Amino acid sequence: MDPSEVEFLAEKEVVKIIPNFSLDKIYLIGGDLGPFNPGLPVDVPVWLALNLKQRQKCRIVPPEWMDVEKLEEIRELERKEDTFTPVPSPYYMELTKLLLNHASDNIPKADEIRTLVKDIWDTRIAKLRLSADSFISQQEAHAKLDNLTLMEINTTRSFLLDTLNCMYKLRSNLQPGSKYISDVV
């Protein structure tokens, strides 16, 4: 799976618009969306704001995480801890690339949002790579990756099964009677 792949995962999360139409509820195979009035908030999928605010026909209300206070909070938490804390949502990272993108006049404070948010991600990841660094160290079989999310998993996958897989070999060649010692590096 590919970051573009996640972030299409990410789109389908709902985020509260406020439309500046009228709309009757709208039947789609996903559920069903609206009815949509000018000035009441309705619940939709990233995917549809972002399209109705492109054609000007919706403000987006960040989610309730995405708050310069709320976030700063979680920075200090996740720096704090030694282990992965629970992020406030599983599309985190991608949501806020997403809205800041294309809706960062809906964000109030979005630099600082963003600023947040990388600062989060940096943590994480170097977290994962000091966790990844002591399990290949320690020649562990499994792990735990609690509290991570999909695109943290993405970015570090190819190097941990290339690195298991390649464990895997020298484990097996120092058995008595392997016939793969030609096939290590």
Given for the second form:
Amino acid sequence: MDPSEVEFLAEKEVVKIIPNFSLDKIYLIGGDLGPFNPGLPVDVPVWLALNLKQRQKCRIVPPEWMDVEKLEEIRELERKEDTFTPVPSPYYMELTKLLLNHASDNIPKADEIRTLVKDIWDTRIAKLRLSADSFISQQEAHAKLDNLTLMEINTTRSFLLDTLNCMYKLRSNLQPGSKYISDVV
Amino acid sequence: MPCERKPMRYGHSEGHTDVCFDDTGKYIVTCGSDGDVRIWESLDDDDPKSINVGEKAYSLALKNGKLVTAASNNTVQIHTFPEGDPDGILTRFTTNATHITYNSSGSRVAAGSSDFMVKVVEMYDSSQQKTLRGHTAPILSVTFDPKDEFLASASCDGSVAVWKIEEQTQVTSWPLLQKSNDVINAKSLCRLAWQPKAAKLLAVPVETTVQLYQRDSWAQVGTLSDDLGTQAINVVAWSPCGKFLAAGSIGGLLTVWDVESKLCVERQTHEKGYTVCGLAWHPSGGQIAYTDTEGCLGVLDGLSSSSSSSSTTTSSTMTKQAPASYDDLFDDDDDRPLDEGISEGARSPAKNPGDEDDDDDLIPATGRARNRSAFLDDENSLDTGSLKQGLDKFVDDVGSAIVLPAAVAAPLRPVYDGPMPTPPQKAFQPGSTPAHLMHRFMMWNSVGIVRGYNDDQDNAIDVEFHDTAVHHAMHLTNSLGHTVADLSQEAVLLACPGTDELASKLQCLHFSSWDTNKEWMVDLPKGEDVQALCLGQGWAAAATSALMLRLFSIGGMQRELFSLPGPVVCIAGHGEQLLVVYHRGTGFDGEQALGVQLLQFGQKRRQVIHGEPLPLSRKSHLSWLGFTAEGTPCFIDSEGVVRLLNRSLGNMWTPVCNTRDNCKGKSDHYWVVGVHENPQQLRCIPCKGSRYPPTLPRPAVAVLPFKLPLCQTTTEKGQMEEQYWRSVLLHNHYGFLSSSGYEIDEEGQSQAQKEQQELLMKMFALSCKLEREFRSVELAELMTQNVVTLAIRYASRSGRMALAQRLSDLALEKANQLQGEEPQEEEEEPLQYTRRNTGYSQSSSEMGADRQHSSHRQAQEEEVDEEQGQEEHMDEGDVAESKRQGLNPFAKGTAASPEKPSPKPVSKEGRVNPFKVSSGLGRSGSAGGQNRVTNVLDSMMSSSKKPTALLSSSGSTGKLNKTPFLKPLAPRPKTKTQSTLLHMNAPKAANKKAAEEREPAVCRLKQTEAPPPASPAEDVENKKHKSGFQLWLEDNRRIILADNPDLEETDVIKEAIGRFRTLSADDRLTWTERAKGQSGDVADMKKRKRGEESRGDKNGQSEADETRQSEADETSAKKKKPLDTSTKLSAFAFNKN
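Form predicted alone done; form predicted together with the partner chain now:
Full assembly next; the chain just shown is listed first.
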């Protein structure tokens, strides 16, 4: 899966906006949206929120977890735990990127949030690499990884699978002369 | 022995200050947030010596010529005194020290710091330090035991601890204070003080009292309190002799107690009510110096006699400053920022001595007798009538020290324990945050937001619209210093208070103006200030300090002005309505006495609410006033209760919501920005731990639902009742809007009605389930007529015959009412309709040309049938009838229904179907009418009088009177059901008419009393009339009407014909067959309407009658039956006329 595809999926997430226009309910295949009352928060998918934001038709209310204190807590927890901790949103990375890129003026302490989310991301990716490493080095057949988000899986999947395939090929080719391997190693 | 409060003078810039005397008492030494230490020779010293010790000085102590200060550079420094030369650094902390103090000998200094530590440092060798650790929050204050053994400290963690200095251990600790996270956030500075000399007592200011703890036992041995002290005490200080204790509070109250007797011997108020944060006794004990958070220094002089002559119980003179104390009272009742809710008026008397008499009279005295060793020394109070006679001689001596035992003084004092007046709340702008904030909302309403900034760089106003389509955002420089604002779709209105040079101004940015001049400004007369303002549609209003309300057109033309009955609290406008809330009088014991006026401009100018009291919650004040988006007045008090004007209940106020119920924390609040009735929304901003939202980060609006405070809303019944009454209340505005000529949302209204009726039906079902039949009838009384029909159906289905009977009475009554309401509205149109009907029923008439084959009958024509039946069954036994009556659920209705015009045996009437009577009446003119009057009066309830009167007057036009019922055919959604019921009548009327036309000789019944001739004539019509299509139409008319609500009757029929044709041949055949009544089987007929059944009965009238009777007997057992009957009953209701 392409990261852009994952991002596309993330755009279905619901976010609160405060419109500055008035519009009745709109009926879409995915469900009804609105009614839009100026000044009154309303839930819309991210794609619409960003579209309206770009046309300066609304202000985006950042999701509850997009808050410096909460993210700091999450970051600390993530650093403390060896396993993956639950993330505030299955699309936290994508949403952060989307919202901060397009609506940073509506999000207080946008820069700090960006840094924090990046920190969390880095920590998690490091864990992921680490677990992949130990998975391979210990030649495990299977491993269980909880609380991974789609984006995180996607960053490692193609590479990991290809690598495993490759290694499998190498190993099976070398199977007969396993002695040889140990000699080489 | 009066003590003299000398006028305050500025010493430092605003902020925390501290004060002490030097050892000799020659100098007063102060420090402040400007970082300077000033040395005053006296209060009048114009040129105090100044020593700079740092950026900010937090605390100072002076002894033996060494001045110790806590400065912002986290050090405790020493300076020589009085030279002011730096003499080294005593100690350092990781953050600034908050309080420092010397021990009694001056050999040690204790310092408490924000880094949770207390250090005790030897003066001669600063390396000898003892650190006391144990507090978990910044230290508020420290004090030495005069015997140098212990040290007491207070901390923001809420504890007051006593330490053993040598061992550096905590001896004891009391959790006395409110927790806070920093000194600046602490409610009180909690400056502890240890009794000098005797060292027996430790004084700890806790809230509004001072608690005394005994040394060694560490038990609380006493509490010093003062009735007037309603604000937390900040600092305490012992007199040098150790017999008196002085305390200074947040609200600026200075109190001196005699510790032994626990009597308050002295009470003074800070002249401006600022927080006292520093307090020091002169070494001689005759003077107290104090400083406040505004950087001012003040002195109380003349205490010497009271303190030095401490061997006697002294009675010092006290100046009671009632008005200022009210401020305290008020502030305490209400934990808002000081200047928010308090009226200007409450303070002004303090500045203006002339007013004081009044105030003193209002409150002759406060406090309890034990504090009564004091008199008013204020000359203005000399004439206070409330003082008892015996006091006069003492009062005469005002100015000289009166020393007399408290025991004598106490009983002389007039004791007043009654209600205390509440300071009237200040005028405010609903939807604004307090004016003292640097960044504030000046207005947040449904149109937009006006923000005011007033900081160092900028004094500006930002106007932002929720809907950018109204106008783009604006940024104005606030050079005039506007403090109040309002915003509407048309304009921004701003006003500033007047100053010495400039008059109060009203500025209007009329951005919707079509000309180029978008702004106007009006100067108010000198001395008149705008206190509140609002915008309506096309007008602006400003309430001023001169108790006037000035109206302006939105273009700037001055319009009406009128006087207000009292000082304004706030005003609100919407459309052509203006809502004014003002002070009606003085409230007592925390209550506000507010009055409200609602004025209506526009075409019919009138006052809707004439200055009635505004019903606030207990001990609360008004916090929001305005209109719902739909124009219903609404207000919210500080308890969070939202009240809405109930126009249908004589303009009473009904509580619709309590925002505090939705709060999670005790100190959380909702700040309301708008109220909508449709949809039911209370738009507000959740404020965590405050009453007002900050401007940044931008607060988000939340929506709260309404909830009427009905009882038992956890039960299903309570819930439905709440929903019903809420719906009724919140849809009142439709009535108002339509009556004042606005367009209303018909759809919304009908939806609301539907919802209400549904709820009623649910409640009805519930109370039926609970066997509460009386309650069910009560509910049914609230229902509309067609819902009552449903209710009847429900009742009879569930086998509650008595209930169904009562309901049918009710339905009848309602029908009559309805009839009375819309009597002769449509005389003309029905005639046409009759003709049309006649025309199209002609085709079917061929089928049953023979009048003797009159067995095909329509439900509507049953009456005819019945009459014949009556004739034929005249001889029938009473027994059978009585039996029938007993079993028929509608027996009562039958009995109650008007009897037929011709005199008949009573027995007959019992079994007689009510419908026959109406038909008889319809046909027979005046005679029938008369008969009916009597019968109706006998059998019906009072409400039926109107229709009967109408009917009797209409006399011979009785037949025509039926026609108005056609009116409901007009596509009004409300009457849809009625029309379906009624359309049955239409054909009948048509038939009758036709009958009359054809057989005039027979049918002219007007004068005769004998109906039988008429019935055969009509039978012909009945037969003719009945076609398959007709039947189908009956069943489907409702659907057609629902699909095409605005069809005319002709169009309906056309449409119906069209649809009927589209039916499959089989279907059509079925209908035709039904019409023909081929099947005589009664059981088959049960599904149909009763009329159909009787029509289907081919075998002759007598049989038909019998069938009906037997059916009536069976009704209770059959499910469908009562339903039909009820339908018929309601149809009957319409027939009546």
